[in-house]
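Below, in structure tokens: the form predicted on its own, a single chain.
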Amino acid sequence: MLALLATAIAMASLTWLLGWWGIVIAALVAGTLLRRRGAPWLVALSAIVAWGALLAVDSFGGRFAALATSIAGVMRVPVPALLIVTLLFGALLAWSAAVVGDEIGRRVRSTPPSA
């Protein structure tokens, strides 16, 4: 749970500051990091609860409805759906990424210390 929590503050801090790419970048140190089982899921369940903060907060500012209702428009979905879309999104790239950072984990971890 402490995982969770602290994986999900990094996403959601560093999305802040770089972006999407945030996310990526989070994940990939985490999945480094993490020596659990499963830890690419873990770390896209903290990118849910990470996108779902950010957007939860978005939606005290007043236009967030207005800019969901106008982009599920164009995209011609529900707005609820757009917003499963973008956790799922979230979700993806943060799954990949920990895999990717699991598996440098590994090779790192096996990788005999030179002399």
Contents of the next structure:
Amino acid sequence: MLALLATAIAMASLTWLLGWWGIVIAALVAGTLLRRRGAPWLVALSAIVAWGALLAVDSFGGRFAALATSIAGVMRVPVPALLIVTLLFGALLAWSAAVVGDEIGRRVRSTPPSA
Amino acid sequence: MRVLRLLGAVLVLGAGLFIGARPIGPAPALGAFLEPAHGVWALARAAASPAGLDASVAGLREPVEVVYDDRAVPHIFARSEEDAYRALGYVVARDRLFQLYAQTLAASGRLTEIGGAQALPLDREMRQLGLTRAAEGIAARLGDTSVTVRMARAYADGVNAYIARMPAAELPLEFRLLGRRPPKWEPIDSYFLQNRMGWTLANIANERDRVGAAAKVGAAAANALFPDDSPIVEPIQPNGQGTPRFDTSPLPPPGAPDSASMLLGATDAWLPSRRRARADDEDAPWRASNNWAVMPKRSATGHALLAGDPHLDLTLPSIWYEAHLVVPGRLDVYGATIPGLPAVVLGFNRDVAWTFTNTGADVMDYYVEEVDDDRHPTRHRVDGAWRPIEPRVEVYRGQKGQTIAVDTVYYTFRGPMQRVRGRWLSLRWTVLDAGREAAGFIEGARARTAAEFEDAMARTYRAPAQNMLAADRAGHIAIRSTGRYPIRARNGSVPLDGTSSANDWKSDLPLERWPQAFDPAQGYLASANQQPVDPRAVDFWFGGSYDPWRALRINALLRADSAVTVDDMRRFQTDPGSARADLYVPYFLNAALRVASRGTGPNRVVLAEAGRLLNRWDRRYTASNTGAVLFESAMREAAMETWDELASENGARRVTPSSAVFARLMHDSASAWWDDRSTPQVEDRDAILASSLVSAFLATRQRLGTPGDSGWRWSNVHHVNIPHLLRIPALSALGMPIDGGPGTLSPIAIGGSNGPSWRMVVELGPTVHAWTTYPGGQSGNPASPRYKDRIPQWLAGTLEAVHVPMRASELPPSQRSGSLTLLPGR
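Form predicted on its own done; form predicted in complex with the partner chain now:
The next block holds the full complex; its first chain is the one shown before.
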């Protein structure tokens, strides 16, 4: 739980600072550091939490529904589909980056220290 | 297994990064678009007015305070005019940034940069008309110290300051969809926009139709069917009659085709392509603008009242943006500005209110040129001597900056040339010589009396000519058709011989001969695109084509009301009555009775029922009305059957005389025009009207069901559509029922997307009071509650009282929705 929260906070912060690349970087690092079974899935869940929280911030002004309806209309998709795509996009990026990070971590850890 | 998972992850990551960073087809790059901190979702945070924000603006001399009221109107308090217009640029950019960009592309012939090759015809139109070159000419011609240039630069400072500090969250949705960033705003962009308005308001449809008609029925008949002077005259400049004058003389009968007109082209070959397409608009007579003012002696409160509603293409966001600019001791102007123009175009200050309608004068002439080289002309002949032609290369760029087309536009001293059907035509047009119009608005905003306002505009304003109505606190009212009217050797209704300088413009009509009136005895003034001056009073050819019906209606309403209230002024703006229907319905009813009594003609049972329905109609075009559909259908049928001599071959558009000319024909029941050439018998007026009524009834019943049912409601055939600038349905407001119809003061035309773009009523008492609305909202952000919040009140014909504080502190917190302070910056 703590790892999930910490990763989500990192992802939200980096997204705020760097844009969408932030989630990739955070996931890559988290994948490298988290040495536990199913870590990439946890990172993906963190991405959903992180971007979900940012969407919640967007909705504070009360205009989120109107905006979602407009964008969904422009893209010709239902509003829920647009939200799902948004969260799924972040989650997929995070999962895949975490898997790559996990692999990098394994290799780094398995490399014998040089003499 | 691990390898497979890694491989899958790499593939997913690669694909995610690719679609995240690159647009695919029309879809934007998804990463930046969907990301919730700065992407499209962040627009929800940007929907509110700024709350106490500080921002720096380059060039600003002193701090400017901006307070947004509860209608999202910015009140700008500055210490110099230039700072006020800087701040205006800033707040307009904040609310309408994409509109600024899109309008500039359209006005400068660069729509291909977002629309690709399919926008090329529109861009070519702009550049071939010479509008882009003319805008560059303004920039070069006006000195640095001119008011126009100084304010355009100040405005650009403001726009660019906003662009520079714009948080990522505020990037408008349209830029995100197009994958673009807003470019720097240049002062010339304001000139582009100014010229574009000149094109929007140009008017030459009548001359095209006259040539087309002459090719079929001869010049004498064509001149009567498409006259220079309206057959129904109640001019803008009152002629003292106090009632409209109808031309009841018989129309000349159809004659032999005019060979010269046939040579000129069967219909409209001599008009450049895009102009021709636009003039083909069957709805053209529905285009409309109105303004009127009453003197204290005819107002209930004893104060002058003024109302205005210019009709233009309706879009979201709207062409207008409402703002208030205050510079103590110098400027205090409230009204509607066009995003991109450093000026309040329609509005009021503490002493004077003003509003415009389009004069519609013909100030655009074509000349047939003799050139030295038909493919690549370098000289043209005038009075036997060769004069140089200036080539100008026009490059059209695509979405990625690639060249998609290159044209050479040639210019004679008259203006740009176009090759039409094997001939080179050059264009002379007042808009191409104009440039100081913004100065007129800026100086007019400081006027203290209606006369001062008119004079300020007359000093600098040239094109497009406008019927400028003003009223002041002292109770004076004035109207002047301000603009440049060239004096020609002969009227410019057909292309002129360019080889003779005798056909060139000689000089301009002097101000004292412009249509105008000050404090008329009748106590009110009204313009509704009717003929500006009684042709019996002034011997000058203004050209154009004029629609009299709205003028008849507003003049009748004003004549009948000697104690006009503010609410009357508002009510008149959406009055559903029609002088056109009032004139024609009795003719149809009498025709039905006479034909029925003859015992011949069309189906008598149907005719009787159609007559009963029409007789019950109250002649009002309300959305729920069930009689207007039948009348309009009968009018169309009658025009088709009557003007069969003008029918075109090969399915081409037929030219149709106006309903005012048709009214003239009504007085001659046995005119040759009534005869339907496809039948053996000779029809008269009553036969055609009765037959039209029967045909209309049968067609309407087939299309809309049982007469009198809800299917016959006017709202089933008459809607208003307000499209988004990019024609995106989800961002538009479409298919809305609304009152109004042909001949009413508030018609909706052009596929339902042309209508009253701004409505304003001003009472000029000791303290000025005003009420406004427009079909849209202050914000261009679709997520904003201010995107289209004014549409319901606009549809209902109501107005909102505006706040006009003299100081920021006069606007109480309960009437504020936001504020920002602009600070001098680098």
